[in-house]
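In the block that follows, a single chain appears as structure tokens, in the form predicted alone.
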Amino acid sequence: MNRLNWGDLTPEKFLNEYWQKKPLLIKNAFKDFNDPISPDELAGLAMEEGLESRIISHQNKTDWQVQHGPFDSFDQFGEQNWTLLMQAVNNFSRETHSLLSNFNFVPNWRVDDIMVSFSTPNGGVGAHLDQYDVFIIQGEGKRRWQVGLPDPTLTELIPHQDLKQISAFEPFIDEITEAGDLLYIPPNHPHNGVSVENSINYSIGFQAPNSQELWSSFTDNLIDQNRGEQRFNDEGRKLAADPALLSPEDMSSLKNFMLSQLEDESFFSEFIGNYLTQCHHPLEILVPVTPFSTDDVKQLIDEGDVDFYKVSGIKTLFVNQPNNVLHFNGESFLLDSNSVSAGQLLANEACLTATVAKSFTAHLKKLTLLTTLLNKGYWYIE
């Protein structure tokens, strides 16, 4: 298991001094780092339909090209100047997903995915900006990283229609990373990574919804549930001094009328829990051909020779205010007082042994919840 060694830092100190403030490089953060996926396995994923992969290549640091997968082979790219990038590898590699446990000082809902890149010598994507936080773990090989500070004078370059880069910047960090090194880059900090030799990087990206996305999804949800059909009411209105004037009082009343839906804690809680657990990348969900019954699941648990696994990369949240609700992949499951502990287990754990799962047989609603999630393909038996 790859475990993060903070050295003189702590997660608390990191959040106070670095998170969304300034970049950081921790050398040898993972002692004896073991790559959770090999270049051959990564290439195999890039050959599959429906998964998000691309190869970025260049010649003499110009003539940038972007090709999207799936790929039949990689021979045509040669031995240098290209990078394979594969989104959401944690959704298809349990071992890769396990890296996320090192970053649980940030809540799960902020995590997007783990992108894995394999780069040949001089391979990279060019200098660019990201709008989100990212941790980059260096796997096998070496890579030169340059990271700068925010600079409003930087200009955007588009050497290819599918590739955004930026002009040259002054590096704040300029280091060669080796296996087990950890780099943190806050949003809007220019950076550029160039592979020194064949190398693998693991980029843990974080999602940060913008206001427009939240409002758009909220209003869509409002319409879907017919929660916005109530009309504005102005009982008790005073005589208008000027009928053409939109008064400050009316402005405030209309604003409060619109905000009243946000103040409905139960409605907003369900919306935001479902919104934040929607996955933006493909998942390996296999719905059973024949649905399980609660008796089937109980029998499997009682026999004690199977373990239960959560689909790798699936997003889950447990919300305890104003109600106890388990959110799974954009769906919500209301929990009664007897099934709260089960909901917490299902939200937090990646695996339930048959011994741990025995606690689900003590209460029908716990067992029903586990059975429902198995039938949706969110959990599976192995």
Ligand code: SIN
Second form
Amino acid sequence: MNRLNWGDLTPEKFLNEYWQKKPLLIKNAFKDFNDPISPDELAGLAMEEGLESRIISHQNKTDWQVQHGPFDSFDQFGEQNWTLLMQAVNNFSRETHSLLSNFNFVPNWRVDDIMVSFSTPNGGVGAHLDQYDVFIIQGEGKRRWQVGLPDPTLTELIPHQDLKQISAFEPFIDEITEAGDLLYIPPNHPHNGVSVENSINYSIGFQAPNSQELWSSFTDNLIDQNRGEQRFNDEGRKLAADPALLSPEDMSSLKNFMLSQLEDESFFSEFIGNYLTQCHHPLEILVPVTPFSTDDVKQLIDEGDVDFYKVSGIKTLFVNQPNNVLHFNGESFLLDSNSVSAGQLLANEACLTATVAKSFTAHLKKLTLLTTLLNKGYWYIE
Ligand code: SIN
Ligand code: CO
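With the form predicted alone in hand, show me what the form predicted in complex with the ligand looks like.
Now the full complex is given, and it begins with the chain already shown.
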């Protein structure tokens, strides 16, 4: 188990002083860091259809190339000047996913994925900006990381149509990272990682919706659910002083009319919970060929020799206002007082041992919830 050691910091201090504000390097944050995935396993994933892999290469910082997976072989890339980047490795490697437990001081809905890179000497993606916060754990090998502060004078460079970089920046952090070091980079801070030797990096990437995406998805929901079809009502209207004028009163009534859709708390919480649990990367969901009945599941639990696993990387959330609702992969499951604790377990835990699963047999509602999630392929039996 790789456990984050904050040294003089605490998660609380980190949130106050660094989160979204200032880059940070914690040397040896993970003592005796154990790589949860090997370069060979990563290469194996990059050979699979449907996963998101890229190889970025260059010749002495010129002639940048970007190739997208799946890859049949890596021989043509040689021994240096390239990096393999693989998104959402946590969706395919439970061991990699378990790194996330160190970042639980930020709620799950802010986490996007763990991207893993394998870089050969001199390999990297070049100096660039990201719109999201990222923690980068140095796994095996060494890399030189430079991180700067936001600087409006930096210019965007596009050395290849699939690669955005920025001009040279003044580093605020400039260090060789070694296994177990942890780097935090806030959004829009220039950074550049260049490998010193073959090296693995784990990027815990966060997500933050923008207002445009939220509004657009919210209105899609209104349409899907045939809501908001009633027309503006202005009963009690006063005489118009100037017929060509859109009065401040009318303007504010129209705005409030629109906002009233947002104020329906159950509708909003259903929308936002589903929105935030949509996964933007491929997942390993296997729907059982023959659906389980609650009796089947009860029998399996009673027999006591199965463990239940949640699909690695699947997004889940628990909402307790105004209703108790479990959100899973963009869907919602209403809980009642008998199933709340089961819902919380299913949202929080990656695995239910046969002993923990026993508590689900005490109430049909709990058993039904687990059965539904098994039948959707969001949990599975091993
Ligand atoms: C990496 O090369 O491992 C991380 C890329 C990045 O800086 O976003
Ligand atoms: Co980056």
